[in-house]
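Encoded as structure tokens, the following chain is the form predicted on its own, with no partner shown.
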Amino acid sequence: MPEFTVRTIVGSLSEKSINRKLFRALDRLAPEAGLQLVELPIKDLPLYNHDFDADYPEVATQLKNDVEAADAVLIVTPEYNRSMPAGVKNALDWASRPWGTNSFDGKPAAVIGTSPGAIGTAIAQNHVRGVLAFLAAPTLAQPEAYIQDRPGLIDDEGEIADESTRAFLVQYLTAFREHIAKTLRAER
């Protein structure tokens, strides 16, 4: 039985995304680390603006409730134009608003991503971490996980071809579980 439930934002809205494949791989590996990953859907969120604060759309209220109910949040992000995708930022904005109702406050978090480039999604992850810091979400600092995608590394079902990548991802998820446990213990 998984120790912690982790709500996961997959930053790419494409079903064929390499980051969706990474999410599927992480989902397959998560029980080995004592985690259960559950995707938080973000594709139906309208663009946030404060005009909605008085009457939140149901999809945004559900996102906030899901973040609050989770033990932790994982963000699997691609890198678009040297930053996070708009969908990730939009989800972070919805779940942290209206002012004073930040669902991320104190919520353990982690960021990971994959890209064909040699530095993976390092810059996008840095931008996400900056927003999570402002939202008071204690974020896993080490190990960092910038996965360089290569043809055949992860198949559509999340099967990982390279054993060293598989071992690293299990290590990453295990470190995240330890981060969650430490953060939640400190809050008690």
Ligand SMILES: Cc1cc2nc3c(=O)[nH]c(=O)nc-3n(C[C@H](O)[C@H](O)[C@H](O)COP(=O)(O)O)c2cc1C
Given for the second form:
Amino acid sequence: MPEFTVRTIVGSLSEKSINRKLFRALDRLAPEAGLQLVELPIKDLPLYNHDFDADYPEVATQLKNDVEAADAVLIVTPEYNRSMPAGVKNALDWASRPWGTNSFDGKPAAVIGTSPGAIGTAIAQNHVRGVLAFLAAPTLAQPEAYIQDRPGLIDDEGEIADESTRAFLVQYLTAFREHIAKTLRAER
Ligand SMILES: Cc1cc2nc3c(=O)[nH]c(=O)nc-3n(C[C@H](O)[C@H](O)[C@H](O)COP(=O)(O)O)c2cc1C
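Since the one above is the form predicted on its own, can you give the form predicted in complex with the named molecule too?
Time for the whole complex; same chain goes first.
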């Protein structure tokens, strides 16, 4: 039995997303670290504006409920123009509102991502961390996980070609499980 359920935002809406492949790889490895990953869909969220606060759409209420019910949230993000994609920011904005009902408050979180570039989404992840800090979501500090993609590293089913990448991802997920346990213990 997994110890914790982790709702996971996959930040790319692309059919061919390399971040979705990374999510599939993490999903396969998660039981080794005592976690169960469940995707938190973001593609049907409208663009947030505060006129919605009086009457939240069902899809956004569901997002908030799912974040609140989860033990933790993982964000698997691409890097777009040295930041997070708009879809990721939009989901964070929806979950943070209406004012006074921030669903991320106290929620253990972690960030990871992949890109073909040498810095493997480091700047995008840094921006996500900044938002999560503002939302008071205690976020895994170490290890950082900047995965540089290359053809064949992760296949469509999430199978990883390279043993050192596989071992690193298990180590990352294990550190996340320990971070979740520590955060939830401290909050009791
Ligand atoms: C609009 C746009 C901006 C991008 N900007 C960056 C960037 O700042 N840094 C980077 O490493 N890759 C950048 N890329 C390349 C992405 O890393 C690459 O397209 C990757 O496949 C996107 O992730 P996904 O396949 O999961 O959607 C950009 C791609 C797009 C479409």
